[in-house]
Amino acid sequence: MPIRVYNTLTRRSEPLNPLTPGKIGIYLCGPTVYDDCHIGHLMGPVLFDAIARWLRVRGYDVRFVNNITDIDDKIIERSQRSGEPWQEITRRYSEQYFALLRRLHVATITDHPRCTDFVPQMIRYIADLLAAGRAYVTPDGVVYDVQQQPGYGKLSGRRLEEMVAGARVERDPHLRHPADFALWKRAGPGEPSWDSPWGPGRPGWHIECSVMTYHTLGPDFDIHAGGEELKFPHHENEIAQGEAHGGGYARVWMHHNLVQYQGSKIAKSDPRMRDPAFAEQFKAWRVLDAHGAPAIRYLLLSGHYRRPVDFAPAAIAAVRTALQRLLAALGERCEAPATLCDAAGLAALLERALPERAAQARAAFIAAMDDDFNTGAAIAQLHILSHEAHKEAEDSAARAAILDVLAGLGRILGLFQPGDRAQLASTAGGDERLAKVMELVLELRAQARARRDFATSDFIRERLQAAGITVRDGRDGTTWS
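Would you share the structure of the sequence above as one chain, the form predicted alone?
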């Protein structure tokens, strides 16, 4: 049976038919590097790393491109506000991003193109769009004419007459249509710029990905991936540019869902994000430090990529427990050196003789991954394998075979890496120590409140808040997070 993929563009599940037999090209939109990464920046890389790993074991040669946007209005604003050179800002946060990917065992990305390395190619691409009558020049730069694009809005399902300009483009009286978007922005005083036929400036946001896909994967490629929030305007505009430049662009569009907290989507517009302590807990390095990178990778893969992921404390605690249970069953197997599995490695796992129920779980794992890369259903089969191993005698060949298959399948998903058990143990210890300290602090605060010393009570809460710990008083007592 072929791998089937849900294509956001066609809104249906389709067999995966690569442009070149045996090869798959994937492009995943990467971060704009102007500030600390938040956990949402890591969802796409982890999810599509697992997908790329599966494509490898299914025999495909995968080229996986994940770009870095290292010139943007937000980067310039950060530089102007702080006085730090914009190149230093982008260098620091790019390195942070790469370090986070390493901690999460993201190992399949082959290319990290940077926007600033492709500016000459972007200028030529824009000139081609102008020559084709698909763009026009304004006093502020060069703009794409969406009314010249047949089927504009087909990815997002929006009608042209209902659209407004993209969030990163200010309304301009020189625009022919409100949804027209910038290809080239003329530079203001003191802003970074490159020379172009339309004056010194920099590329618009959307043109970056169209050009970088063109030069890494070609005018037509297999899979374009990204977050649900990028469908419009970013991905819609990428399609317009790619098709206007003469290509078919991406054949399959795959969109992962977003981060939630206790059932509610987290976004910059969320009123809760105005609370610095609340927003701080979603910084990627803080999440990994607090809970362990192995647990966060497991959490991101524990559902389906098209469903949201909830970062509520209870959800993280649950996956930590589940992962620790699997690691305990595997013992020293997860400390063996780990390499990316290929088709031969999967074939070896399939050849292992297993008891009937374990063999069924192995087959169900493969079926889940072949059906739109359902990592959550696949992980459920890992727990069945662990349960079946537990039923066998401690020193039996059947138990050993089941655990070998469990370890191999888990590692295809990037789980069970050397050092994972130690990481979970260290973060769990930190949780326990912090809990004991907080128990004492809250007891002292309760004593202050009991004697109506509200100044001390408020002082303790404010100092904890400054340290990223939120204290809430309710009818059922005081809680912290």
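Computed from a predicted structure; not experimentally measured. Heads up, when I say rigid core I mean the largest set of C-alphas that superpose within 1.5 Å between the two forms. Positions refer to the first chain, counted from 1. What changes on going to the form predicted in complex with the RNA:
- After superposing the rigid core, the C-alpha of Asp458 moves by 2 Å or more between the two forms.
In place of the form predicted alone, the structure of the form predicted in complex with the RNA is requested.
This part shows the chain on its own.
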């Protein structure tokens, strides 16, 4: 059965048909590196890492491109405000982004092209569009002429006439149409710039992706991905540019929904964001420190990607507990070196003999992933496998087989990686000093238990409970939260 994918362009799910048999190219719009990443920035990379892992397992050779936007108005603004060179800002935040991806076990991205490495290619591409009569020069730079584009708006379901009606009053008099957008922006005084036939300047926002896909995946490619909010205008304009440049531009468009907090999007315009403490809790590194990267990865994959994920303390707590139970069931199996699974790896998992209900869960996992990458339904099957394993005798072959399959399937989603157990057990609160103190206290308690001094052991546990810390003795040692 072929993999089915929901295509935003056609608004239905369709069988995945790669341009080149056996190969899949994915382009995921990456971050503009001008500030700390927040939780929302993690959704795309984690989701498409899971998807790329699944495609690998299904026998595809996956090239996964995730760009870094390292020149843009906000970067310049930030640099001018702080006096820090813009290259320093982009270096710092792109490194932060990469570090976050490592912590989240995002391991399938093959290319991280940077905008500023493709400026000459962008200039050539813009020149091509001008030569084709699809763009024009204004005093501010070069602009794309949307009225020359048949079918403009097809991705987001917009029509140019309606957009004129809804256009802002203060329209740029140099534009032929309010929806026309910048391909090249002439530099203002003191702004970073590159030489071009249209004067020193920098590329517009949309052109970078069209050019980087062109130079990494080719003029047409399989999957273009990004967050919902990029459908318009960004992706619409990419299509316009790509098609104007000649030929098709991306077969399948995939859009993931957004991370929300208590029912609404986490946005800078949210009034609650004025409270620095409120805003701080969404910073990605802080979230990972506080809850553990494994729990966040699990959370982001726990529903379907076309629905929003709610990032709420109660949701994270529930997810942590659930994940901890799976990790406890797996024990040392999680600590085996993590290699990316391939088709042979999946075949090996399928060959393992399992009791009926476990075998059904394994099949359901595969069906769920094949059906538009339903990671939420797939994860549900992991719990069934864990449940079935616990029903088998402690040292039975059946139990071992189920747990092996559970570990293997989970790892395809990037879960159950080495160090996850320790990280999850020790990250509660994200307080280094507290973690050290707890380590000491639990060591003393373990000594008491070893000499069957349960009075002391219970005293410690009860007093910690009174302080809001729950202690649990598991097969793999004691954890707290």
